[in-house]
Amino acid sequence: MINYEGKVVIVTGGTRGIGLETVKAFKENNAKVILFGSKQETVSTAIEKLKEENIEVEGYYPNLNNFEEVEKTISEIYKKYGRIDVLINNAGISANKTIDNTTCEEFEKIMKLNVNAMFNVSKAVIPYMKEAKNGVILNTSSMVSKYGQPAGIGYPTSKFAVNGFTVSLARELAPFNIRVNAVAPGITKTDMVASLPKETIEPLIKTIPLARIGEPRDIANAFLFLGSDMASYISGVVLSVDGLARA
């Protein structure tokens, strides 16, 4: 168990899948957790679901592509708790269309949420971490950021950008004792993957040396470690959590 007692953790994209499991993991380790979702309904549903498991969290739904709105929300959180220790930029969307069938608007939408939103929330949080001379920013990358994928060009493009953002920001913020890392999940049992037919999943599993797809908790545990003092000398790393999966 890693003790996050007294620490404040923000998880964007925290209403389902990996994000929701990450919220649970940090709460189990005594953190004060605030989740961000895309809209009021999804945030309320996630909070109620967590309450059924006796997990109490707060939730907000700022437009992550609106810096002023994000900055206002982060300011409210800081005024309430006086600190922000860990930010997990997990909000994102995927894609699977070929480039011929992808519109410019669809490509831009992916880049806005997967890259611009990460920039906005990080930019809003960093002044408070600099003041404290301490903090951790963690980003959700993907195995396709290293190997690409046969369709859905916007998604791996955005995740390549996440990696560049992570490594560069780690260098920029190191003098302020702020660490920046990313986790690159492989195939993980999210709602989307769980709904795929067995004939689609089984061939994928055969490509993974550990012979299973990942669980959301596998990814959450990586965030839990990287956000802790156990990883105090780790920064600028994109950690693969993929069962040694390779494209």
Second form
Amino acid sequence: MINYEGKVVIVTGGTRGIGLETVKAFKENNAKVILFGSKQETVSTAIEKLKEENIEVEGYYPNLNNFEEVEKTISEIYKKYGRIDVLINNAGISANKTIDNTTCEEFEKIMKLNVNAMFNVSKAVIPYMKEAKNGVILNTSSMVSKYGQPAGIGYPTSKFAVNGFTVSLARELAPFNIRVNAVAPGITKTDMVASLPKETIEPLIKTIPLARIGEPRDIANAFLFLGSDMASYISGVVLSVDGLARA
Ligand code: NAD
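To complete the pair, please output the form predicted in complex with ligand NAD; the form predicted on its own was given just before.
Full assembly next; the chain just shown is listed first.
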């Protein structure tokens, strides 16, 4: 077991899927966890659902594209707990239309959440981490950040940017003992994937050498490791957690 006792962890996009499982994994390892979601209802639903499993977390829903709002929320959290140890930038959306069917607004929307929001939340926590001379920033990338995908150009574009942000920020923040890494999941069984018919899933599994779809816990475990002192000499990596899938 990795012990996060006394540590404060923020997970964006923590209301469902990979983010929610990450929240649970950090709680099981004694962290104080704060989840961010896109709106009040989804945050309340996630908190209630966790309560039924005897998991107590706090939730916020700042507009991640509004830096002042994000900064205010992060400052509230810092005032309350006096520290922010791990930030997991996990909120993200994907796309699947061809470029000729993608509007400029759709492209911009995906970049704004997957890239600009990651910048905003990181920028807001970094002063506290710098002051503490300690911190970890983890970003959710994707397998498509290495191989691209045949449609939905905004998604791989944004995830290549996530990797660039990760590797570069790791260099900038290393002198402050702040580590920055990313996890690049392959196809992972969140609600959307779980609801796909067998006929769609089975051919997909055939392309994965480890012969299964990823579980949200597979990704959460990678975050648990990278956020911990066991990974204290690891920074600037994009860790594939994809069953060796090569799109
Ligand atoms: P999901 O749709 O189940 O969850 C997405 C989360 O992002 C939710 O908590 C939601 O509240 C949050 N979010 C969405 N729009 C938001 C907004 N405008 N503002 C704030 N928060 C917002 O998705 P998931 O599959 O769990 O994906 C989580 C991350 O993993 C994403 O970054 C995604 O790109 C990445 N990923 C997923 C897979 C997969 O197969 N599921 C594969 C590779 C990478």
